[in-house]
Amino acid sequence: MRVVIVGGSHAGIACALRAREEYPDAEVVIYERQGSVGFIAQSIPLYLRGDRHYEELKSYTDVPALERQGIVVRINTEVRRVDTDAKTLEIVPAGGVPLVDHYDHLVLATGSYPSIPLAFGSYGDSLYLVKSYEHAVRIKELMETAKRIVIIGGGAIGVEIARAMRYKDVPTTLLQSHATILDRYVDDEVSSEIIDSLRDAGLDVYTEALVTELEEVLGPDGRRQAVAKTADGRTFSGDGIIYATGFRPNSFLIGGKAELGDKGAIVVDDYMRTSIPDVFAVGDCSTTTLTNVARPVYIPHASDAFRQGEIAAINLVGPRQRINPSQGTYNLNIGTRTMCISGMTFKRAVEEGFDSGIASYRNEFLDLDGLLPREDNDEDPYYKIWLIYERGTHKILGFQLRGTATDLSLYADLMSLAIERGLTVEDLEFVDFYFKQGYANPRSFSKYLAAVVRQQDPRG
């Protein structure tokens, strides 16, 4: 049985290793046009910000590690054409002549790629984008020199990256198209508390700055200076402008063949196959299915892609393994401050049709003379939680949470798994969680906040 797997990013390297475990006797061969595999995109605000320890987290493995495993790796490799009906490929190797392959079963892990400027106008060489390893060394070129650097975007990657910017003292302006930043993933009240917390810090932070027109001229000081104008008529230059607003499916390889969903993603089915008989999608590339959210969506999400990757290995010769609805968990460094995520916003609760409420608590460290870690302007460490809840059931649907502890994606993890097992806020109230001891309400969150439910929503 041969196994080829197009792209070497996260999901493709899960499904190989897994493919490997599952079937020792088959070929696993994986086909990537980068110079090298595993990259980790989610490193690039830490090597921005001068991380010591960069190098050894920008990736988890490379070529030599996964053909010890004895998968076949072909680094620098495009490939072009998919003949679903032959079972064949064009694959072409940098500065050589295409070739064919073919395969069993195939993998397609293509992953996805920046979503390109919607602006008019010539902007040159002043456009930077956040994606690759290749990205993050112009970037950081650029603030090297930079007197001020323009940011498009205030999602997850245009927040961290801005706050990187901040962290080398690099003049930073961010402009979001919405009324609110990370509008995907938290809701107003928390977006607003982030937004002032980034002003606090020294950014410039404009929000419903929808950008229409980029350019590229030359400044008094002959420097060359590239320049945003958005609908309203506002300006904003600077010696560079980062395009962050997010990510498309990259789906082009079998677009015409295979059924596409939401943002022209590869539709796949619970054991990650596509409507094409033996042709599996991953990762990046594919649909996700949310828990509590009628349709399947996309998602970029590494940890979706390791766990997507690893369940098409397993159902290569047949379905065997479903897998779990997402709920979108993510962990945000912001600065010093941590951003957890996991299920549904509020917004997103109601769109979906449930009668929801939202139960917030916030809890502070006990005062320790200033030995936590700070940054300018920050309130004593803290953490706080919001819970989005189904009332009546009190079913938590959705949790977001900001802080300065050191210990809070354990409860990203945490709500994860309470929402996918549909757990209530009374299901979690007398669970055994360790003795928060340094806080000043040391009981577990999750005693205060059915508190707070029961008296939004008296069930009777």
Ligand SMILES: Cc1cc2nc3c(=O)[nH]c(=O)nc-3n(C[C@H](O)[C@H](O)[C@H](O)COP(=O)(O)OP(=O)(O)OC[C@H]3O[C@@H](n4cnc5c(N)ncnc54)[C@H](O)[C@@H]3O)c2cc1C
The other form holds:
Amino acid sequence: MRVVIVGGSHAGIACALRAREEYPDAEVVIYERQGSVGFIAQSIPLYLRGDRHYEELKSYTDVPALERQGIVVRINTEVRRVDTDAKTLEIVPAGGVPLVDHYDHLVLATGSYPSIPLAFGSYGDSLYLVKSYEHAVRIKELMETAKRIVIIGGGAIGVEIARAMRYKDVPTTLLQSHATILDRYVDDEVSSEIIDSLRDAGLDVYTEALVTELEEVLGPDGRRQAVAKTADGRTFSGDGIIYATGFRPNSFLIGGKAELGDKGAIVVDDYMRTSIPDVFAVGDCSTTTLTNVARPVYIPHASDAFRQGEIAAINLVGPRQRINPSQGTYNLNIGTRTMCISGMTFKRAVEEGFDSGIASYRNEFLDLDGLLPREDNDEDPYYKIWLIYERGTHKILGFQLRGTATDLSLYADLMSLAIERGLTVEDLEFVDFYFKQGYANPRSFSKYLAAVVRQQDPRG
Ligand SMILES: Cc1cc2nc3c(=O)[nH]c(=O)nc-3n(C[C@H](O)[C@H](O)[C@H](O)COP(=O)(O)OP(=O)(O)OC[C@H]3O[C@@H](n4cnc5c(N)ncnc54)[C@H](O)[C@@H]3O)c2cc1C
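Moving from the form predicted alone to the form predicted in complex with this ligand:
After this comes the whole thing, all chains and molecules, with the earlier chain placed first.
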């Protein structure tokens, strides 16, 4: 049995390793068009900040390690075409001539590419994208001399990169088209708290700034200037513009043949099968099923890419293991604060037809004489939770947390499980959680939240 995987990033590697485990006699081949495998894009902000741990954190494997596991890895090799009737692929090694390979089972792990500007104008070299190591190197070079940088996009990547700029004292303007930032992840109150803290940290954040035109001009000192113009006539300029407005699925190889869904992602079932026999799609090129959300969506997350890669491997020869739906669980470190989420925002829950409520609860750490990290002019250490629930049943639909300790993201993992399993706030209320010494309220957060929910929406 020959298993061919296109793409040597998280989804492709997870699939190859699991295929090796499940089918010891199979030939497992990865084709990757770049010169390395397993680059962790999350390490880009660390690289830009000059973090000394960046080198160790930028990947978790390499070609020799995979080959020692019996996986054939062909880097610098692009898959140009797939014939799903003949089960063949046209592959092109860098600088070489096209070759033909064949497969019994094909796994597309071709990932995503940064969405490119939907703006008029000519911006030449002034435009910077954020996805690969090469993109990161370009941005770092820009940071060395830039007097100001403009970032377009107030999503997770834009915010993280803006924070890295602030860390290196590079004056930065962050432009967001909507009234709130991180709006795919959090509700308005959390978003406005984060905007305030970004502004307190010295970043210039503009909301409702929809960029419609980009331009490259020469400034009075002869330096190249990038200019972003908004729909309402405002102009923002800098030495470069970083475009961080999201990702699109790289579904071109079977785009015309397979069923495509949200944003053009390859539609897959619970076994990661596409609409074409023996062709699977995993990670950022495919759709994801979310708990409590009616239709599969496009949500490019590394955490899902790993899970989907393994699930495809298990199901290569027949459907054996369904994938758990995703809760879109995500963690973002913004300065010394953690923001983590799982499940739906309140807005999304309403859109999905839930009669929803939102309850919040704040707990303070006891001030242990500066033992905990604090930002300049920061308030007392704390964490705050916003819980989205269904009013009649008290079923947990979503969770957002913001706070100042690093291990807070574990709460998102816990709530991910609760949401997936359809638990109510009362189901969690008296679960045996550890005693939280060091907090003003030492009992479990779930006890306090359950009380708030019942006060707001008494059970019938
Ligand atoms: C700055 C940044 C921060 C992020 N932070 C987070 C985070 O905190 N949490 C989180 O869950 N996610 C995060 N993500 C998203 C995460 O990186 C992606 O979800 C993840 O990389 C998806 O993995 P993948 O294997 O599906 O695809 P990709 O990583 O996109 O990899 C696809 C691979 O396929 C190769 N390829 C494509 N077409 C071909 C072809 N025709 N032939 C050969 N090879 C091909 C590409 O070269 C690439 O290596 C972040 C992304 C960025 C950019």
